[in-house]
Structure formats: structure tokens, C-alpha cells
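Have a look below at one chain only, the form predicted on its own, in C-alpha cells format.
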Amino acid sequence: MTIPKFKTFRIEAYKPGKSDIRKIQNPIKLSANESALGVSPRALKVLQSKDFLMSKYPDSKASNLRKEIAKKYKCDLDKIICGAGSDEIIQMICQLYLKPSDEVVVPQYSFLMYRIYAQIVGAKVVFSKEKNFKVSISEILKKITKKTKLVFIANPNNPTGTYLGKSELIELRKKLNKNILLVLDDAYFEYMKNEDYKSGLELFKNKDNVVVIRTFSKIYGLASLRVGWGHAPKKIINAMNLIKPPFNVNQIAQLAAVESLKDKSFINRSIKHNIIFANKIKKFLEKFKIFSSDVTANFLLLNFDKCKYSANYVFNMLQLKGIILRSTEDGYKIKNKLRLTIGSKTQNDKFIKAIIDIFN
């Protein structure tokens, strides 16, 4: 039997958190940076729901839920474009914006996803060297040339939970040439509390060469849910608005991402919930000389290159009680280290048990 030829590509899959244990029931998943708190109330009543006209397709506009959107950050409804995860906004502005002559600059150690949509449309990906593991303007312009048309960010960054400031982020704009788009990942925005940190919504809503995207399967716990959004000027959204897929956002996915954004007290409570955390967790864990960077979003990027044992053993005795982190060497090409998601407080404390019996 003849198959027809299709195209081959030369990329790394992307390798989600694992998620089982062979022979382990309910493992404590802590591998995907998900919500400790779960999901909002409002959205669970919505959930619960037999409303559903199942037999109906979503609104394609995703209407409600960008007028939520736009009410909530105060900004131009018609700025706003909802997909089917943060992802699909990634792929649209690949699709929109490359082509195989291309070039598109991403920091070394971010979101696999920028680079591998990038790759597929065909675009050369050009890498960026960080500073201890922070994104560095100073190395991204190093890499801009007349084939460079966009350069990711997510701030904070996606493993490693270092981020740029306001002003930073500010003086990379100005210094990159005006004809380059820059994006902006804020999907952990929520989480972050530092003083000199600000949202690239905040910063760029009103800039014609800057998209910001935000997902809500980190701090509202929509993750299997799958919906996302960007923001970017009229005219990107409206060419965005062609090759989007007609009904990309499921109607259950837009009722409960609109009840997840009115729900002010389950996110105020999920950020308590992780400051609290995530610096208990991070403090105590120096006591083994495994160290991280300050706490921002709802996960630390782990070091132990002064620990008595290595990531990998730590890795692997932590899945044998039940117990999954990320490794950060799958995709992200980082040794001696481990990505450990905040969870729950039963989770939390199960882990630093786990910890303790490991040490000891």
C-alpha cells in the first residue's frame, strides 16, 4: 500500500509533565505548574450546570467572554482574540507572521511551544543566551538581524521563574527595531507581587508592535478546558480573526472562563495560597543546599549542584512515594535541576515528608 508523501519535520515533540506512576495510584502530579486551589466556585456552578446545548456550535466570537475580558483589564474589546489555550494564540501569530526565510528570537531556556510552532511553519528559531538563568536584553538584541520578525518573552519565564521588570521590559521595546513584533506571555502574571514587575497588558496595550497573551489553565484551573486569549492591535487580530479555526473555543470553555473572572475571592486566596507556600517550601528546602531562585509564579526551578545528590535521584525517588516534579532535561536542556509545581497544602506537605524520609 502507497501512503502520500507528507512533510517531515526536525523538531523536538513537546513533552508534557508526566502525569502517572507505573503501579501508583493517584500520584501527586506536581510536574505542570496546574492550580493548587483547583478551580473557581463560580466555574464549578457553571460546570454543574445542565444547561448545555450540546447539540449547538459555541458562539465563534467568543463574545461574552472577551466583553468580561475587556471589562476586567479595561481594554478594546475588539484587541482581544480567544483560542483553544494560550497555544493556539502562539500558532496563529507563527502562521500570521513567518515564513521559512524568517527569523525569530526566543530566550534559551523558555516555553518549548514558541519554538516548536515556529519550526513547523518553517522560520529558523535563533536562541538568546540567559544570565543565571534570566532572559537578557542585552543577548536578545545580539541576535536580531534584517530576517528577524518576532521575539518571544514570558515574563516571569516558563521554567525558570525569573523575570524582567518594568523598565527592562521598556528599554527592550525601544531598542528593538519598530518592524519586529514582540510577544508577551503573561500567563503567570496573577502570581506575581514583586515591586518592579508589571504585566506586558499593563505596559503595551496601547502599542501597535506588541501582542500580549494570557491562558486560563494556570491560577483558574482551566486547564483541560483548554482557552487562552491574546491582545494585540486591531489589525492583527482582525487578519488573526481569518485563519482562526470558526469554533476553536468550546461553549463550556467560555461560560466558565467568564464565571472564573468575576470570582475575585478564589484568586486573591490561590496567590495567598502561593506566597505562603511557596516560600515555606523554598526556605525549608535549603536546608538540603537545594536552592532557587525568588519566588514569583507557582513553581521553583531547583538546583542542586550543591546538594549531596542529584537531581535525577531525587527525581526518582520522589516518583517511588508517589511524587511526580518536572525534569527540566526533557525539551528545556537543563542538568542538575528540577521544576516542583506548588500544590495543594496536603500535597505541600506531603512533599516535604517525602523530602525529609529521602535525606534522612
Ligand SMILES: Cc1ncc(COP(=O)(O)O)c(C=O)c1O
The other form holds:
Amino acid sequence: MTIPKFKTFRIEAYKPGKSDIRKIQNPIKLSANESALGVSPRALKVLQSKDFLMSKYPDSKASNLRKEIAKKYKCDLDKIICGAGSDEIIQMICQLYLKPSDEVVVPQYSFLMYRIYAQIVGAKVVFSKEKNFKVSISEILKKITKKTKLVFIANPNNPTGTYLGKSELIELRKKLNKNILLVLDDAYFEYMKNEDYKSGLELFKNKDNVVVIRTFSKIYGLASLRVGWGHAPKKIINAMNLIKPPFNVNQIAQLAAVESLKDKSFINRSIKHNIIFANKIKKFLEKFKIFSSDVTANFLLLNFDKCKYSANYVFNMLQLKGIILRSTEDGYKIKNKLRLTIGSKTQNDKFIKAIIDIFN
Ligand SMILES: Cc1ncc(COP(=O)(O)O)c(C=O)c1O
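In place of the form predicted on its own, output the structure of the form predicted in complex with the named molecule.
Complete assembly follows, chain above in first position.
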């Protein structure tokens, strides 16, 4: 039987962090960089108390949410667009900027959705080498051609956890041709307490060739509600609004996002929790010669090169104990490493105990 012909894409589909294990009920999922402390109590309270008008379409402009974002981050409401996850912002940027002959530069080990959305619209993805799993400005510059339209960088980067400092980001923007759009993904910026770090938004709020992406899926704990946003010059935002699906962010997500933005004590608790446990786990794992780079976001990239067991072996043994980490082999193509999300206290304690069992 013949069916109408669809386009074929030469892409490797995104594989989300695994969330289940056969025969194990309620496994501990430390594979998707989700919030260790769940949803903010303030957001939960309003979600539980409100009667939602589910038969009505949501506010297509997410006006209230954009207003709160603008207030909190001291930026212009008209320079903000909301998406069904920051994922959708990445997709819109690719749709808006790229034609088949165009090129996009992404660091070798960067977040997978940049390359996927760029390839879907037919652009060529060019990978820049990293140095010690850190984004390299000189390697990015080497890959720039007349066809380069976009450069994507997550800062800090997923899955490596490394970051470019303030001066490095400024240097990159200066050295990139002005007509190349720099897309800076601030997904994990709230966790960053490193001295030389500045978020993309703080640095480039007034630049006309930088788009900054942010999400409510990480520290705000709203991954399932799908809400993120982008900050860009008005001209770019207006163009994105033309291609944005009209009701892309649902009403419940908009409301929960507004409440969680206001929940300062939850955010502070989450940051503190992350720093304490990330440092504790990093140090603990070093006893078993499992090393990771400096603590940055809410995950660690664990290196098993000096360890007596391989990453695969530890991954499988942890799974038998009901604990799921993120393998970095498929998609990211990083060998002998695992990405570990910092979990709740109970989850972290169970992870620590499981490691002790495996190594004994
Ligand atoms: C760097 C980075 N950007 C964007 C996203 C996507 O987040 P969202 O849930 O907002 O689509 C992720 C999710 O893991 C990420 O790590």
C-alpha cells in the first residue's frame, strides 16, 4: 500500500533521561537534571486551590507571566517570549533563522536539541571541539564561515557541567561577526555561585545579536508543565511571535510559573541544597576514583577513567538497585562517563549507600 510521502530526516532522535527500570517500582531518577526539591510550595498551593477554566484557551501572550519575569529580571516585557519549555524557544530560533544552506556552530558535547532542531530545518550543524570538556572560544571561531548564522552555547553546559566565565563570554561575542546570532542558554544559571560567572541575560540584555534562553524545568521544578522563555531584541521577538503556536503555554503552567518566580525562599533552599550535596557527593566519589569537574549546576559529569569499574558497569549495578543515572554514550557520544543529577536528601543518601555496596 502506498502512503503519502513524508520528508525524511537524518537525525538521531532525542533520548530523554531514562525514567523506569523493568520490575522496579518507583526507581530513583537522577537522569534528567530535574529539581531536587520538587515544585515550589507557593506554586503548589495555588495549583491546588484554584479552579482552572480548562474549557478556555490560555492567554496566548502569557502577559502576566512575562510581566513577572520582566519585573524580577529587570528587563523589558516586549523583549520576552514564552515557550512550551525552553525547547520550543530553541525550535523557534531555528525556524526563524535557518535555511538549508546555513550553518550552525554548536560545541561538541552540547545540549542535543540545538543540533536536532537545526537539522530538522535542513541546516548544517558544525561541531566545535572542546578542551577538557569545556567550550573553547578559539575552536568555535575556527568553525565560523560565511554561512554561519547561529552559535548555540549552554552556560553552564549540559552534560559537561563546565562554563565560560564572564570575560570569556564577552570575548566570544566581540570576536564573532556581528551578523551571527549568539544563543545563550541560561537553563542552570540559578545554581551558579561561581565567582567569575555571569548569566547571559545579565551580560547581554541590551545586545542586538544575542538571544538568551531560560527555563522553569530546572530549579523551579516545573519540567512537566513545559514552560520556558526567551529574551531578545524586540525585532526578533516580534518575528518569533509570528511563528509561535498561538496557545503554546497552557494556563496552569503560566500560573505555576508566576508563583514559583515569587517563591524566593524555595529558590534559596534549592540553591543551598544543591551546593551542599553536589560538593558532598563529588568528594565522596573521589574516594572511589570517580572524578568530576567543579560544582556548577544541579548535576555532575562523573569520569570513570581512573576508577576500577567502568561507567557502564556502575550504571548497570545502580540500575539493579533502582537508581537511574544518564548514560552519556548515546547522543552525547562521551565515553566512560555518567551524568548524575543531584537529588533530594533521601535520594542522595540512597545513591551513596548503593555506591558503597557496589564497591565493597
Ligand atoms: C541546557 C538545556 N537547555 C534546555 C533544556 C530544555 O529544557 P525545557 O524543559 O525548558 O525544554 C535542557 C533540559 O535538560 C537543558 O539541559
